[in-house]
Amino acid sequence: MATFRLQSTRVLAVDLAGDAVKAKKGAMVAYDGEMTFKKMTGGGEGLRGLVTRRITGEAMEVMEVKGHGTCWFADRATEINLVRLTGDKLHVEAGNLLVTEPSLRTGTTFTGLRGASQGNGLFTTTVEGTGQAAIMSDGPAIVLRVTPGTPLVVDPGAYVAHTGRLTQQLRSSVGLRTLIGEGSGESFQVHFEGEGLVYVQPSERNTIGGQM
């Protein structure tokens, strides 16, 4: 069984004993022991995944890393966050997914206007099953809990991922003050309701909503 550990906040070390992990293509920065690297089709989902991702535009280039030893992963000095799944589902943008255990299944799901407001398209990546996943954020991510009766409002540009039984709705605050340049600059927000966790980064990416 692969062991995930943070070498630092920006480097993930994975200890392998003959097993394998799925990783973002090009994210390996060093390894010791004996390792093999193989490109995987359709984000690791085979031919069906390849077709689905081409249709949805949710591209994800993945490689399988297998062997004995330790492999270190990083990507553009972004912060790395470990997420342990126990039969639940993680929703995350493909570009924020670094490494997953092979026991986890990946797929795509429709996000609607929330994804469009982030400039990421209408679909996002899902990871489900039991195992660990490493996701990336621009700066140390905070994990915010959503409970029934206590919804959470997140800027689309700061959203990274979420787990649990959550519903999301994109709401607009565009009005006359926004159009004449006197708005708050927060033209769209994502409202989460239900029960689960939301990962938020301390840096806002450029979004369609943020440009209004």
Contents of the next structure:
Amino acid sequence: MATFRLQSTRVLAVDLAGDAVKAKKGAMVAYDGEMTFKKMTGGGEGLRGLVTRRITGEAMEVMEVKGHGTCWFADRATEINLVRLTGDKLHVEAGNLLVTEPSLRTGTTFTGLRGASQGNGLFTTTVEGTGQAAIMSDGPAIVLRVTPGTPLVVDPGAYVAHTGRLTQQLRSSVGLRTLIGEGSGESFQVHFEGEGLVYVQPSERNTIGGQM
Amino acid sequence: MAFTRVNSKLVEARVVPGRRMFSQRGAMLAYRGAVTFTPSITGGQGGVMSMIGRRVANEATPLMIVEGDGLVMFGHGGHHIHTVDLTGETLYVEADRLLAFDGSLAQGTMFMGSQGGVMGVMRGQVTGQGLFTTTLQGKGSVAVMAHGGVFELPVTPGRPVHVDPQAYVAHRGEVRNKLATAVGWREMVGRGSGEAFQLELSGQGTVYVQASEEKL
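Can I have the other form now, the form predicted in complex with its partner chain, not the form predicted on its own?
Now the complete complex, all chains and molecules, led by this one.
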């Protein structure tokens, strides 16, 4: 069983005893013991995954880390959040996924217009199954709960990931002011409804929506 | 202890008469008391010969001498700062990562090729650190800069630690370091895992690793 520990808010330590984890390519910073690193073509989802990821632009550079000992992961000093999944589904951008346990399946899903406004493309990565995953955020992420009756609105640039049964909808408040370049910078928002958790980072990616 | 941590990116140093400090030029943010900052023409300790040695080794960073009586705050470029207290051992660090250090420490340069032969020379090329590194020996404190926080990993005999060359910051103690390669056919055809080169540190000591693969 791979165990995930946070060494600090920006460094993840994974203890391995002969098993393997999937990690973002090149994210290893140190290890002790014996480890092997192998690139997994197509995100470890076989030929079908390879083709899907090429087409959808959710190309995920993944490597398999296998061995005995402890391996430390970090990427560009971004903050790391641990997510434990018990049969539910995590939606996350491929670039924000750091490490997943081998018991988790990864795939791609269509997000529609929301993706385009986030500057993320039309597709997102899903992680499914039971186990732990580590996701990255620019600055410490906050987890916001969505319940029926209390929907949540998020800036597309600050959205990192979500779990649970949520429906999402892109809303825009583009008016006359936006058209003449006097927008508030908050012309697009994502509405989440249903039951689940949304991870939001304290920083905004450059998005088309953010310019308006 | 010469340095007091103010926050993760700022340290405060107490300067007392008769005990000088060295710091990277321009790294002073604020000070209290009667403190003078003099550019060190020789770039650190030793005489002209040491200066020439550093110039040749490309380990010369503009340093200044901090003297007087007061409190000085150091920080640079928004980088995270990690302080190391030495009690007689040697710290191996790249000169451009040095923020400030006690004048009581003996500064020197070391040829990396002397550890590990040809691979030692290759190591400098792969890591972009060059063939030489700076050593600091004695009793005193050092403030080192890194991108994203630093964590310490102990190195014990029989349990070597492998570090990504880009994430390596510094090491101390009786540690041998060599470049380990895992270059296979996958790397040759451009399908590598991105972890083809690793620094293998063995012996007894501590290695400092940063939470990022970016250089300063």
